[in-house]
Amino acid sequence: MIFLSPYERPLYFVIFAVAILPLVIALARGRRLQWYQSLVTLFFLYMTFGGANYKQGIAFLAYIAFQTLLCGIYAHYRKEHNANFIFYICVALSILPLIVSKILPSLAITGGNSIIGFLGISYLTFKAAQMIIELRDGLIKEYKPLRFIQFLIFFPTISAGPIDRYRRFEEDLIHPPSKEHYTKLVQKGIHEIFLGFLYNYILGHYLSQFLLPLATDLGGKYGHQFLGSLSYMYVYSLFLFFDFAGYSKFAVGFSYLMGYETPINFNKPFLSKNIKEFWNRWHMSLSFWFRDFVYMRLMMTLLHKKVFKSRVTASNVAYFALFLLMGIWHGGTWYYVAYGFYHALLICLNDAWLRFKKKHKKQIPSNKATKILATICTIHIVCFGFLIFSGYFDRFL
């Protein structure tokens, strides 16, 4: 039995295509094989998470078991009580093994290593998170403990996302798409998945192999230190998105492939006219998660229980709590929280921009040359900060 991680390697994309012909075929018949999807599922994690990774794969069967019977618990419960106590405790259960994960390996406590940490923990359980959030809220009526399993472990998207969203998965999940729709769907795929391999398997190669360690010897082995800062810089940043991207549509391909419209997670980017938009277009899928389910809650929160007067002041404590959350979030290390810090301060900065400009729009000229001198600010400052969260200035510590 080969055991390979989603994407890593030629061979996982040539028995992916292999095990969902299937599929194809049905879904071109206008039909969905609900129990050869669970099948292929079933194959492609014990190809995942067997072998060596085996203490992963049981972490993992521990944790959608969990999840699972909480999410079923507060759904029983949601039926005719709404407490707060109880919601609150059931998201922070729900979040509570990812918690564990990321602080056990920093303090060192299992040798380094989460004794219940896995591959796609993290999309996992903003999954999780977001169904108990959405049956508090009233959005999800009924709870199907079967679908919500299908839904955190379709397979596609589970080492590192796109995160989707429950009712738009279940939707795709009872309607197949018709012939003539799904017909567009594989060709979108496909082209998504060629992309992929232009972007992950060629140019984020590339940049890593080639460009990475030549800026890091012009700091380094040559004493261009700001050059090789300037250089590596540019070059982490177009890796990271390449990387990133490439992965993402690889997610998104396949997902078409099944018969499922997994939303894109990346959207040009560095055409961003300034930081706000900027997250609009980068890891949209995330972007998008901690903006409902974060930001938008604990502004209005405050603003409801009138711990801040002001609207802005309220917005700005939720950017620094949202962007600060988000660093932690990569890892405990002091640079990302510093990215997270460095984050929330532009956005902060930009809405007061924005503010400012509305209130001046007669005295500040927008025309094209104004945007692209705004696009090409963002980009930098958006580097920079891809140069903090690479933990560059660790070294000089």
Contents of the next structure:
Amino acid sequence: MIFLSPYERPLYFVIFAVAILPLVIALARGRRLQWYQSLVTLFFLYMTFGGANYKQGIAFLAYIAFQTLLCGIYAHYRKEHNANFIFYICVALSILPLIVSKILPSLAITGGNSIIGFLGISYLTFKAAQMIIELRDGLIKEYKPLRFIQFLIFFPTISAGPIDRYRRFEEDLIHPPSKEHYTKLVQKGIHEIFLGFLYNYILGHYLSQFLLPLATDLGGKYGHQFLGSLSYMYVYSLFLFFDFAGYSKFAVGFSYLMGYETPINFNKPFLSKNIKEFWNRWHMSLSFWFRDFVYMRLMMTLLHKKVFKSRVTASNVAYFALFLLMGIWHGGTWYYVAYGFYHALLICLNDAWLRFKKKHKKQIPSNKATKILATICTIHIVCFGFLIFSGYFDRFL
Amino acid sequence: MEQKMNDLVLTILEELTGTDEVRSNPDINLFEESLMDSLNVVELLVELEEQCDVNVAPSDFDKAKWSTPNMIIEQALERAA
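Right, the form predicted alone is done, so what does the form predicted together with the partner chain look like?
What follows is the whole complex; the chain from before opens it.
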């Protein structure tokens, strides 16, 4: 038996291509081979969580059982009641495994390895928590445990997203694509996978193995501190994009081939004209999740209860909540928190500028040149953010 | 009911966008014309809840289905029923 992390080696793709053949043939006839898809899913999960990783496998199984049970209990409760504190307790419980798995290693209780953590727990938490929230909102009326489990363990997105939405996934699950549409999905899927190879295997690899050490040497060995930092910033930003966007393309491509339209994660982020646009283009499934389930919900509560006199203050507070949470989600180091703080500040400034611009529409020029300038500024502001994110400044402390 | 909702929603939108264009041209795309941003969306949802007794969860807000005053009225009516 070969054990592989998702998309780790070309072999993973070969195994996938062979394994899904029956699925592809059935889908080409407009049908979904549900039992076979489950079999393939279990096989691929075993490849990732079996062998030497068996401890992660046990943690993974326990996690799925826990979340399924928790949602079941809450769905049952929600049929008759709707108390706030029960809702909050259930949300807290659903993110508790993630929090514990992040805190335990840093407390060094378990010798650096978390006993309840496993590959992808951070991403699965978004799927589990949204279930509780949408059950509460009444958007999911009937809780179907088996469908929920399929949503959680959908293996193409298990390790690093994109973060799907339950209602969207369920639609795809119940209604397989039409034959014509599936043909298009296969073409798009294969295209995505090959772009993923270019991004992740070629460009990402080249940037991290060759250019990144070069930039490090420029600052370190050769003593060009500023130039070294600057080139490290560019190279690291490009690496982050190609590595992660490539990975997301694999996941989207695999999903398409299986007849699921997993949302895309990146849409030319370096062409953004401001920070707000950047977050609509970068790691989209994550930022949309935070927008829908943190920012907007918090805003509605703040506005309902009239906590702040000004709507702008409320919005700024909600932005800080969103980005600090997002920062901490990446991990409990100071530079992830700083990264969140940096972007919260930027988006508040961005909003203030947009308000100012709206008021003084006539005095502020807007043409091709200003747009290009805005794009270049945004790229640099964003890349500096990535430099914070990379932990580069840790060495100076 | 329909007329009342129509008027309520348009009044809310007038206040949020600061223009009566929403009334004279109810098929105008509020997002493409940058009359609404995400903060306005939240305000709209809150006002709908408080003034029209229509509950919309943020994750149920699909920009594509809420982009013009007419579409917003339609969505509100659907949920009020």
